[in-house]
Amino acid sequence: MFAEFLQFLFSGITVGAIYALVGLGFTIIYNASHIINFAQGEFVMLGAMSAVFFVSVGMPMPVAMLLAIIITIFIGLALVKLAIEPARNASIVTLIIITIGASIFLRGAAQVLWGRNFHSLAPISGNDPIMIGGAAVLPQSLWILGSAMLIVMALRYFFDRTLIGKAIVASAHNPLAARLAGINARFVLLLSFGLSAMLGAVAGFLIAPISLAYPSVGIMLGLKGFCAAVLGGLGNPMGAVLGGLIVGISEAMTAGYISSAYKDAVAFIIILGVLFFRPSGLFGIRGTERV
C-alpha cells in the first residue's frame, strides 16, 4: 500500500515539475507586462517537436536540445517583435487575444511541418527503472526533477543578484518608476518572452520521452501550467512552482485512487476553487486598488 502511494507521489511530482516550469513561464511574462501568454503551451510543444526532429536527422541529443532551445527562444522573440510590440498601446485583453492567435498559428504551423502523428524521443539515460521504497522511478523522471530544481535556483539567483534580473523585478513592482529610472521596457519584455520560451522548450524535451511529442501536446500542458501559476498566485515565481507540484500530485492521486478519467478535470476544479475562495492564489498577496 505504501509502495503504491509512493508510486503515485513520484509520478505526480514528475508531472508537477513540468507544470511548474510552464507556470514559471506564465509568471515571468505576467510580471514584465501583465500579459497572460496563452502561447506558452506551444513553446513546450516547439521544444519537444524540434528536439525530435533534430534527433531524427542524426544529431546528438545534447546538440538537438540546444538547437530546440535556440529555435524556441527565437520564435518567442519573433512573437514579441511581430505581434506584441506593434500592438503595445492596445488593451491587455487585446494582447492576450493576440497570444491566443499566436498559439493557434504555431500549432497549425507545427502540423504542416511535422504532421499530426505522435513522435517519441529517447530518454536521456535509459529506461531501466530505479526502485525506491518499492516504487519504480524512471531515470527520465530524475532528469526532470533535477533540471527543474537547477532552473528554479538559477532563476532565483538571476532575479535576486543580477542587474538585469533586478530590472525585471522593478518593472513588475512599478512599471512607471522603472521607466523613469531608465529601465528599457521593450528590452524587459523581450527578455521575459525569451526566458519564458526557454523554460517551455526545456519542459518540452524533458517530458517528450514520457508523454510523446505531437503538435497538440502544448494545449493541456499550457492550461495546467496556467492553473499552477494562478494557484500559486499569478506573479509569484515560487508560488508557480508549488502550484505546479500541487496540481501534479493531485492529478496522480486522483488517477490512482479514483479514476484516470477524472485526471484532466482536477486542474480545472482546483482553479475554480481558487477563483471562488482565494482569487489572489494560495501564495499571492491580497490587495485593493483605488480607482
The other form holds:
Amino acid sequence: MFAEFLQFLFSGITVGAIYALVGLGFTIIYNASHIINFAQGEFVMLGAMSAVFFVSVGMPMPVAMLLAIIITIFIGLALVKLAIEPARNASIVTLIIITIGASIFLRGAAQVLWGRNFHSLAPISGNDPIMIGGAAVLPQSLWILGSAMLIVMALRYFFDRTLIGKAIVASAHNPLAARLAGINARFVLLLSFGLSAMLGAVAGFLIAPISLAYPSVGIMLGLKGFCAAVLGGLGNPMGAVLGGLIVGISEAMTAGYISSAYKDAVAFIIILGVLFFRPSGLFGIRGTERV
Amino acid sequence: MLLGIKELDCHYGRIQALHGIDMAVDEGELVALVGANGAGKTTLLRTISGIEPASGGSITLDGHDITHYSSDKRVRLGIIQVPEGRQMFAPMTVEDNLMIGGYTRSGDERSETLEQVFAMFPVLKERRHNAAGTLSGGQQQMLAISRALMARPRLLLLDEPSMGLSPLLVDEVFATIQKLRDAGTTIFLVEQNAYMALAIADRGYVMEAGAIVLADSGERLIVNDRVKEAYLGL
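Can I get the form predicted together with its partner chain as well, since the one above is the form predicted on its own?
Zooming out: every chain and molecule, the one shown earlier first.
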C-alpha cells in the first residue's frame, strides 16, 4: 500500500522535475520579454533528438549531451535573431504567435531530418532499479532529480548574485530603467532564450530514456511545463519549480489510483482551476504591476 | 560644447512631438528646461537618451554624432538619465539598484562610486538591504539620482526630480542638484517647477508645443514677462 504510494510519488517527482525545468524556461523568457515561448517544448525535443543522433553516430554520452545543449542553444539564439528581432516592434501577442509558428517549423524540420520514428536513448547509469521503501526507483530518476536541483541552484546563484543575472531581473521589473542603466535589451533577450534553450535541452536528454525521443515529444512536455509556470505564478522561478512538482505528482497519482487514461488531463484541469480561482498562480503577485 | 542638439525632430507615429530643437549644454553647466505638461520635455530627454529615435536633425556629444547610437552605448559614453517618476527596481534591494546603475562600469569603479554615494546619502547605506520599493518618496528620489551617479555621468539628465515630493523634500532635492553641480557634474534639468529650476540654472530653455520658444540665462528668464505669466504664476 505504502510502497505503491511511494512508487507513484517517485515517478511523479521525476517527471515533475522535468516539468519544472521546462517551466523555468518559460519563466526566464517571460521575465525578460513578457513573451510566452511556445517553442519551449521544441527545445526539449531538440535536446532529446540531437542527443539520440550523436549517440547513434558513435559519440560517447557526455559528448552527445554537450553537443545537444550547444545545438539547442544555437537554435534558440537563431529563433531570436531570425524570427523575434525582425518583428521587434510588434505586439507581444504577435511575438507569441511567432513562437508557435517556430515550434511547428522545428517539429517539421525534425521529422524531415530524423523521421517520425520513436528512438530510445540509453539511461546514464543502467536500468537496474534501486529499491527505496519497497518502491523501485530507476537510476535515471535520480539523475533527473540531481541535475534539476543543481540547475535550480545554479540559476538562483546566477539571478541573485551575478551582475548580469541581476540585470535580467532588473529588466523584468522595469524595462525603461534597465535601458537607462545601459542594459542592452537585445542582449537580455538573447541570453534568456539561450538559457531557456539550455534548460530545455537538458530536460530533453534526461527524460528521453524514460519517455523515448520523437519529433512531437515536446508538445505535451511543453504544455505541461507551461501549466507548471502558470500554476506557480508566471514569472516566479521558484513557483515554476513547485508548480512542476505539483503537476508531476498529481499526474502520477491520477495515473496510479484512477486511470492512466486521465493522466494527461490532470495538468489541464489544474490550469483551468488556477485560471478560474487564482489567475495570478499560487505564488504570483496578485494583479499586474504597472508603473 | 558637451551636448549639441541641432534641428532635432521626433515623431510618435504620425504625430510630431519635437519640432527642430536647437540647444546646447557646455561642460560644467547646469541648464534647465521648463515648460508646461505635454510640451515635449520628457520626449526630448528620451530622444537624448536614445529611448525614442530621432526622426530628423542631430545630437552630438563632444562633437561626435551620436544621433543613431543605441541607448546602452549612450550610457557608456556618459549620458545618464534619472527618469520621471524615479523608476525603481522596486522589489530589488537598494544596493542592487545601485549596482545595476553601475552596470556599464568596471567592478572597481562600481565599489568606489558606491562608497561615494553612501557617503553622500548615509540613509541609503543604512537601508542598503531593504527593497527599494519600501523607501519613502524622498529616499527613492535620492536612490534614483544615486543610481545614475553609479554610471559616472558626464551629462546628467534629470526629469522632474521634484515631482510628487513635499516642499521640504523638494528643497532637499534641489540642494542635492546644486551640490552635484558644484562638484563639477554637467546637468540638464527638466522641471515643471520653473521658478526653482531657473533660480539655480546657469541657462534655461522654455519649451512650448514641442519647440524651444525662449533661451536665455536663468536669472533673465525668471524676470522675463512671458515666463512669469506662463510658468511662474506671477
